[in-house]
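Given as structure tokens, the chain that follows is alone and in the form predicted alone.
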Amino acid sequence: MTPRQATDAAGPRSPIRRRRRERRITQAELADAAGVSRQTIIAVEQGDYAPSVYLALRIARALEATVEELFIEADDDATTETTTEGARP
């Protein structure tokens, strides 16, 4: 699992911490849920560390979310191209 960047995972822009305080969960809260410390979660919260696929999960179940939607980034550059049947160009 690749932590994402710094600049992005810090600040509002950091969806665990955005969801962490959504749902108004300290980090010691958190970190007590996920089975890890403290430390760990700001350090995921920043992208400083790439969490375990457990961990990640452990994490997404805290917080009542998904891997995805905590860890995967959206690429918004995705285009599906269609292409008609028979057609060539």
The other form holds:
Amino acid sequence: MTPRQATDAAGPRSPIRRRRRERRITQAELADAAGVSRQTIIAVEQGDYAPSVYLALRIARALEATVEELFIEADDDATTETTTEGARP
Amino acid sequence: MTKKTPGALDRAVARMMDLDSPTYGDERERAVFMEDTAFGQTLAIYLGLAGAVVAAVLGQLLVPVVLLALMWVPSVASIWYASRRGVDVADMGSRASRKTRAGVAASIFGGLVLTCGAMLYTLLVGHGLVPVPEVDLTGPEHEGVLRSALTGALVGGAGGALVGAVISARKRRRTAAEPAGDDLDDLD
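Return the form predicted in complex with the partner chain of this protein as a structure block, the form predicted alone having already been given.
After this comes the whole thing, all chains and molecules, with the earlier chain placed first.
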């Protein structure tokens, strides 16, 4: 697991942006809920700013998601599948 | 944070910085603010050093000393501030690349050597490396010139402040109006 990089999950591909749009929340509303400025939400969505754990938790809570879903991705799908399958009973 | 007992100086610094103030904004804004403050201070250090060199070359003795003190005090203050919070700035500096360290050392010590050398030359010879022509504006014949210059500076300063205030107010209004419009696009 690695933190998402600006190059592969920024802009329209940002999971935060996708999740926010799914939930019909504006950037300003998310900013209010997370207690930050809208510019900070834009920076996080664009991958220009890596938030602290506390802010990541607040954003995840506001979007009713987990930090892992929004900020962490698997190194590659194969590894994830292998690990997941291996862990199954 | 370290466990050092805060003294009067710590309390004074805390009051001056007011780090819990909402003015600092959220964590990203605070981080950027701290970065731009550090950038400003670094720039001030180099400008102070450059000013000291120029003043010393022109034969000044007091101005370079004042500029060097103004350069030195913020540096010492920042090192003290960091050490009170368990950060060794000198150790951090030692982690920089050899090229970076050499560049900084050459700039700082080179500037100091140039300043001290030029000041020493002035002390020994009686004039600066580059002689500055004496301009006497104290006579009654120059009174009008001085008054005009002063009036021009005051009028210019007031005009500049007014223009700055107008630009600042317009910018604030534009910023306040910005989020609503963008938010609509945000969910399209």
